[in-house]
Amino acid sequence: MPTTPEKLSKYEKIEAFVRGFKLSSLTYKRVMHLLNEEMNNGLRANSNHLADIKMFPTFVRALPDGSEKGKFLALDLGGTNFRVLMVVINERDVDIQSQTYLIPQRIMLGTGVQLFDHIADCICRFIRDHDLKNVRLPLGFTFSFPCKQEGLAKARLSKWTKGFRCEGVVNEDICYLLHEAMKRKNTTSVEVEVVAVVNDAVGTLMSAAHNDRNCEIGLILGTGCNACYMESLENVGLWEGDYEHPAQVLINTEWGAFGDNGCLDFIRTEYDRELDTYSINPGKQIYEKMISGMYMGEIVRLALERLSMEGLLFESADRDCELFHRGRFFTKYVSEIESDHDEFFRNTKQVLDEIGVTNYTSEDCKIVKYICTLVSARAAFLSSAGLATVINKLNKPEMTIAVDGSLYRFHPRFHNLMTLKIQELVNHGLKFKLQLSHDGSGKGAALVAAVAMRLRDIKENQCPA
């Protein structure tokens, strides 16, 4: 720390316009608490309604156990490019074979007869490829898009995100609309039939759940922020299904939508609101918006550029350059400039020559890179806490939790940051582990199809002829 006055109170003052983002363990306690009290809201059937975490019933009732076996599809759909699928489960052991499509601009604009017809016709292409003869293959999906879910084969689309605006699809039953374009497509042998509908932190869980039977909580922490767990049907107000051994039933959560109702107010700083004010869904995903990649570099630009404007950083900055406008500083550049491990600030140098800062300073780029330290600790720490309410709320001895999503992946101390925080945040004596999911959208999405299959044929062999 500097130790000349003028120094001193330039650091001061940077530090009155941060200090929002230093939470306290009690803070985070505090959260905790508040988190517990809104997903028992969502659970309970007479308070669902008003809950801001709508803690969906999934319909996946049990975890991969190892003995899952058989030839399955899985569709990954949630962009620009669609992925298909086969996956061959021998118990413990998984072979992948994929192909990559294209959805054309004209298809994610055009009809769903048209969107759906694509996706068979791809999905016909890829059996040919892979002489795949004589054979029913049950399909795993991955959609990415809200959907309600009514069954764990069954899902309407409750509107459409990213890009797509496919009329006819919405409020319609996905499964649905696939299986007919099959029938319409599909000239080969092979029957298809659709039995899972997969979110993506669903996904993640299953796929580390093959490997780890500790593994009972999912957590994404990409350019979104949502968790999913195994719930005792007990506790389930909403469960309209049966009670048959599993009397469990994973939830996803939707826990991004936390703080909608003003309860995460007291820890919201002036950039939070902001940003807040200027997305596209203005006071929705409040919780979401203080953790995910899709918001965490626009939190730290808007930091930067206020330290600028009140002379405190970047004192001959050329207020065009793209430093002062919406948007244009990426989480990526979150994590290389937290990359940056010695007074040469190679990685923040590059980030500032490429979003036009000229001039700046070696002690620019220390502050520069505090931000950075400040905004993605707090994410981490938030993640941790909602990550312990759960941990604290299963209460098992030993637990994994799988977790995929690019910010987790590729910043450097977003792990190490969790793990510290969970431990300090859990109830004493419970173990936990955080593990890397690898293809929770494909592998994943097989696995779910797997297990439903495995308690599909338990259940027939116990019926009476």
Ligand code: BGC
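Numbering follows the first chain given and starts at 1. Computed from a predicted structure; not experimentally measured. Take the two forms, find the largest set of C-alpha atoms that superpose within 1.5 Å, and that set is the rigid core. Compared with the form predicted in complex with this ligand:
- Annotation: Cα of K332 displaced by less than 2 Å between these two forms, core superposition.
- For I280, the Cα coordinates differ by under 2 angstroms between these two forms after the core has been superposed.
Having seen the form predicted on its own, can you show the form predicted in complex with this ligand?
We keep it simple here and write out only the one chain, dropping partners and molecules.
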């Protein structure tokens, strides 16, 4: 960062506390090598049980071809909000009406029965508000947690992530839990049939592939972080379905768990370790915790807190203010602060005011912004290393990567940082494009449901009962 000679020693001291965020290209290449190994371990039948990256086959065998039609319900559960959507697909045209409902923290940390009862309540409200009583619509359920799928509409939760910890759901089939909750509502006028469960990364890819045949990878950079891609069945050791054409299946990598076995310890900083220790799932989702929106603000906060304790920042900050409390520095602040482009630091000052830091100087603002840029660039580069690994694996001359998630959408530099880094890391000659995907969770789930219904119709017509 810019400095003057008389300030050098202060900046040198600051550097000593944050240099762990700056990783060399060689280090990112080592991360890619490790990720590739871990992904292969996840794919192989004989090593999957030991692998952190589970590489779940999704039972989605083909991308949409644009001929899909129909009216569907979709559910989207994956963060603090839950959405119910009505999606009407008419070939390339998609019309979406949706309603968002909050999931209170007591439900995120309560029992599975409470969670699914809440979901069922929201569905009933939506159906009532949209005059859909007595209409039987197929439903696509975007459930954005690691699941072992046993079929398109059968998915057992393997573990919770992103702040959820509802008792009695791990290892259970979430479609069954939803159907049971709907039965408990005891209403005959509302009938739902889940025809597909999809992960948000899968929905994102499906949604973008509807308009772009070159789409090969789905990426989520939001509260959590994950990617999916199409893999040949011959490489999927755990595949238990049929081998009919097309001999491929979408893999939900669940790469957020990369590093859970300690293989990323060589790049973790003291702030990463502290964040993990105080998280709801210590030792889990190590790669995700260095990247995604649920954690980025807290990493920045921990670094700022450390600098302040060392007397290098905010000389007279009140120890009671939000800066010194876990979870009170949000990732959206990082995006806001990095949107400051001049010496007035308007956004940075607004954030500091909001979290109760007083008497800050312009130099403090400069340091705060610097820390934000370091943490977000590392996140962008680590996710680039992940993407470059998959791009190299697919080895296609040209491809589109469908991306969604609040971090990617709202951070001012993420897209550009990623594009530059991936260019540096992919094998020579491979071209790619990062494309924002719209409403993957809603449209994507409905598209998977549409394809499932089309296949079902074909089967039923082939073998009449």
